[in-house]
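Read the single chain below, which is given as structure tokens and is the form predicted on its own.
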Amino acid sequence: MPNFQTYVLKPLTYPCQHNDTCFECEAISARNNKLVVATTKGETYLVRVSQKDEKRLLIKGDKVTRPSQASILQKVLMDFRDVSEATEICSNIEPKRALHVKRSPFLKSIDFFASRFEVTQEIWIEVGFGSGRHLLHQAKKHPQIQFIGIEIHKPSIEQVLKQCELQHIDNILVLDYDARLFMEFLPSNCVGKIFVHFPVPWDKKPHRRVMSQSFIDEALRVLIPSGQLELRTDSPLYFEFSLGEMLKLSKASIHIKKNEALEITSKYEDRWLKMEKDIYDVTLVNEAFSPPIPKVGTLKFSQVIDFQKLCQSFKEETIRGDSFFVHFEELYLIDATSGLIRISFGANERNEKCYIWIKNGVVSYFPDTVLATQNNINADKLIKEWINGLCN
């Protein structure tokens, strides 16, 4: 991701406008980490300033608000560098990529799928599309299908977005999100195929695997009758694990293949084939119709708090519930009545990160699209109890 290093930054007077970016304010933590709130083209991002070593500062986008299109963040960082009169010591910012910053119409947020996405045709999903070869090939071959590609690797996302425009492919939507959570936002019985090709095996951290009992259950719910969940992997351990998870179902139609040739291969598969590694396929076929579910909403705060009391009592801590948790990580002060609290929360095996933003006592989530999944609802209750306990 774009970043640069410098020795010193000129202090800014906020708000501060430079080109298309407005730097609204800054927040500083007790650890002397700094967040600068930047707004450009209607979107808000956080620029993180931290001490690289005794002399150097590292400036980059905060992970919570980091855009999927790196060119947007590059432009924000370039504006911050220039308005702060910073001299770069080292940098991986590519100015040419920021010359024509525009948001791709194929890139969508999870809020779009939670609140505005309408199913008008059969959907196929690829989880972790990597270079995009398979996703692009399938989309061109099946123009009547709506494809959704899920990926968290930013360069891969930008590569596929670029290819959609160059090849005039208009039936792909791209999402930067955790695939294990995404299924909860789709209606039942709308997906024809789910491809999970060469996922990270996570042999040492199996809780991070995409394939799990909960993922399989959600996949079966969104699949149409005769729809398929297809895993393709070079890892015999991952293959055996996934097959075992599928066999836990009370009833299942499972098909297994080994070293099956596909019409198109990924760069990873090309590498494995050159190494003469075995490739395993396991396909789970859905045989049932699932009842509809309500759309997932977003979580909000309603209370007004005493920010000074919260600051006096704040400490880093983790609160655990039954299969979920909330970790209160760091408090950042903007002024006497406003600040940010960085938190992570959710299910024990997967979680989300965001900030609690307090402005003159009014509390909100930032970004404000914390979705009302069951684990998030449980975590949200803990967060509100924690805030009330500190402020009352």
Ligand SMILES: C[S@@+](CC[C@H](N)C(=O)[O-])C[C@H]1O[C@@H](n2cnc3c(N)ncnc32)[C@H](O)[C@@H]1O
Given for the second form:
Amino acid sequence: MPNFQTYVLKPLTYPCQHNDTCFECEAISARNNKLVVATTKGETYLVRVSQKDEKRLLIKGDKVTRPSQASILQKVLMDFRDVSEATEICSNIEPKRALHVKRSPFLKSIDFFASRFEVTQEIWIEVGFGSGRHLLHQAKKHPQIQFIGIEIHKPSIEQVLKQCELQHIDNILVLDYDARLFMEFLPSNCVGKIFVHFPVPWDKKPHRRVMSQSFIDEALRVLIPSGQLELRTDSPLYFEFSLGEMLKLSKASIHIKKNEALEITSKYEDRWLKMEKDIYDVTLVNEAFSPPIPKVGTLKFSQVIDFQKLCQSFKEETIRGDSFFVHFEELYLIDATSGLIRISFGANERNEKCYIWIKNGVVSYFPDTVLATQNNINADKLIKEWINGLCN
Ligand SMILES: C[S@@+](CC[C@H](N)C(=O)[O-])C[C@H]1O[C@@H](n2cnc3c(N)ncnc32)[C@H](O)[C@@H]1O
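So that was the form predicted on its own. Now I'd like the form predicted together with this ligand, please.
Complete assembly follows, chain above in first position.
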């Protein structure tokens, strides 16, 4: 991920503009970690400055706001380096070729799927598309289908977006999100195929696998009748586990193949074929219509608080609910009435991070796209009680 190291940064007077980036303000924590709020092309990112060792500072994009296209962050960091007159000791932000910082129109946020996505044609989904060979091949072959590619590895995302542009492919939407949670944002009965090809086996931590009972249930809900969930794997353990989960369904149509050749081999498949490994396919075919579900919205605050009281009582802590938790990690001060609190929250096996941003006493989530999934609703209730407890 883009970052650089330096010994000193010139203090900035905020706000200050450099090229396309406006550096709005900075927030500092008791541990002397610094967040610089940077806005470019209508999006806000946090630049994190922390002490690497006694002498060196490490500057990188904060994980919470890190864009899927690394080139955008590289440009913000280059602007920050230049405006702060920093001398790099070690860096990977200056690219060898000119930076391509155009945000792709095909890269969508989960907020888009939660609030604006309309189904107008049949959808096919590829989970964990990696190099994108299979996804790009399918999208070219089926131009009438709307593809959704889900991936968490940012270089793979950037690579596929670039290929879409170069090959003029306009029927793939790319999403940087955990595929285990994605399907709850789709309406019922709109997907023809879901490909899960060579998922990470997670043999020692099976709870991290993409395939699970809840993933299979959600897949069946979003699939049209005769729609298919297709797992392809080299791992006998993953194969047996997934088949076992599918067999728990009270009624199911399941098809198994071994060493079936496809029209296109993915990067991982090539690797396993070279090693002469067996390849297993399990296909689950949906046979029923599912009832509609309500759309998932976002969570909001409607609170004005006494920020000074919150600062006086703040301490790092974790509060646990039945199957979820909230960790209040670090408080960053901007001024007497404004600051940011970094939190992580969610289900015990999977959590997300965001900030609570207090601006002149007014509280909001940052980014403002905390989705109203059941675990987040529970966490949100706890967060609001915690804030009221500290401020009253
Ligand atoms: C072993 S690679 C296979 C890539 C590709 N399907 C292939 O066959 O070459 C697994 C991919 O799944 C992605 N991945 C892992 N967990 C994921 C998740 N929860 N949601 C979305 N993608 C995930 C990884 O980043 C990785 O690119």
